[in-house]
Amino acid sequence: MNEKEYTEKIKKEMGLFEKIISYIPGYRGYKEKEIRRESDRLVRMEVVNRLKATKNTIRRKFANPTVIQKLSNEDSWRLETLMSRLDRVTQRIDKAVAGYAGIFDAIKVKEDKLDDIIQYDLNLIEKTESLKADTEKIISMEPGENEWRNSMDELISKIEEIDDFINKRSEILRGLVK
């Protein structure tokens, strides 16, 4: 789904009070809002159940205690480094502010930079689908191996680069990026 798909999705779920209600003036404003806050929450919890699943795969894979034996010391930290990483990312979109300013807050967070982050978070939902093919590769790959090194280095990169995704998105939220 693309932004706009989402944004529709919600606005056909409206019930019959608020679609009545959207047509007095200053609200439908407000009302906009929110659905592209609602679209945003949506977007982020799509992204949050890839990483989960991701991280499932790898789970299941190396719960075999005969896969974990082929591990040398330095491969086990290339694992364990992978799920840290992949726990924080998760936490962090997870509990990322959904692009909401109350009416006294210093900084507020209008239309074009809640459709910004909207973009940033759709793009999120491409590279954590990327992350989910390339961890379905490593599944099949020998543990131990110089191409599992690699590929899991990789898969390392691929979570920080969405890491910096999420800080990107947080300074658009505090005002920092105009």
Second form
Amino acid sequence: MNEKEYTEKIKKEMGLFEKIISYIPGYRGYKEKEIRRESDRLVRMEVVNRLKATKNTIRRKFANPTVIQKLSNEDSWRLETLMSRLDRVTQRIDKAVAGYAGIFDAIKVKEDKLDDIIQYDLNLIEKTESLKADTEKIISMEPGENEWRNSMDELISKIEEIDDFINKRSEILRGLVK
Amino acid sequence: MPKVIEWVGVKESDIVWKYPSEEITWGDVLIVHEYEAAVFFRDGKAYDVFKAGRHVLTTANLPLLTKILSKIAGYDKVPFRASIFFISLKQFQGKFGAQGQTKELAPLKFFGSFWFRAEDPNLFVNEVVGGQGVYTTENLQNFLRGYLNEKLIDTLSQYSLADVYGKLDETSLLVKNVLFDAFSRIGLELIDLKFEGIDTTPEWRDRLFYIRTGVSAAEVLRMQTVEKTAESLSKSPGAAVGAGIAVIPPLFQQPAAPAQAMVICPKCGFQNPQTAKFCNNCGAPLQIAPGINCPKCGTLNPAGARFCINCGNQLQSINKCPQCKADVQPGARFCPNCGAKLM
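The form predicted in complex with the partner chain is what I need now, so please give it after the form predicted on its own.
Complete assembly follows, chain above in first position.
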């Protein structure tokens, strides 16, 4: 689904009362923005669920003493880094700001900007899907081998990219980038 | 009148708070903050988990009308019940500590901290909290202590004492991943787990020290025998001071090789190894023919001496073989050179 489809889906689910008051001048704009924020939340929840599934897959693989014993200290550190960064990214997406500006604020957050945010967050779904595929590949490898180490490093880099991606989200809301 | 329901006055250790009233009317507004979730129960069933936002609730409990109808029907209270449980989504810290054993049955005390958060609020409320009004980290720690200690004791028993001290990171990583499932079963996520301290008995600490320096286990046990002997002697009321001096030094000595026979230098009296050809002290030859004792004064004379160096007595009368003329010792019955019969 794209950002328009998400918004339309939420609009369709509005009750009669909500539809009537959404035509009241002043309230209409508020409601339109609120619909977009709710749409964005749905998108972000989808991303969060995928990231959580990835994290669970890794945890389960390393809940085995035989597998853990194959890891050197450096490998353990690598795994810990991956897990903590994955958790950080998941929480940042889950608790991301919805996008708001006060009436007299210099930078406004209007419907178009909120649409951009939805579109931006939709790209996160693709990125997390790629992350999930890479994780499954790593899980099938022999832990502690060079190939495994290289793949882990690549995965950590990908998570860092997502982290940077989230930073840019706030720049969009502040009107710094489109 | 419709109410606004929200969790205010949250204490640091509060994980769950139940909204005290179960009379939630149609149109009541529920405010959920970003760091919370709210589980909404209506007529005893979990209806939804509300995330951050403002939510207008719908129940069959209509303001005024329900109260009037309930009184007419004879209910002692409003029959449409609804309840709301707020769950804090922030990270909480818990403590653990217990005593287990390592692979070699060394007693091991350990303690540390773990961090967790509510992952599935509905599961957590239904599996752990139940109908309690307030649920704190302390309540939860009491609940989780069994899970944590069991898994930690089990995991640590697979490692040797040296491994536990040397691979604490590995151990905590394994325990964390093993406990992950146990936590998620009750709707929690274990974020991290760290050991803050491990200890064993003084006796095993000493053993660990020696084992780490490369000393064999047998040698460690021998050293401990010495230690115990010394301790026993010091406590024994009948033991004389000299007993320790006599008993302990031999125990401290490395196992000695079997004693070798020594050769005494005839010149200076120095004790030399059996294989030495010359005295290590004065250089005198050691492997010489034995001397001759004087039959009169008993003095030891050098081999080949004909008269005693002390009293001048003749030591040996040398005879000649009548056949080959070779020197023959007195008392000899045959010539050592030609075999001729002498007597």
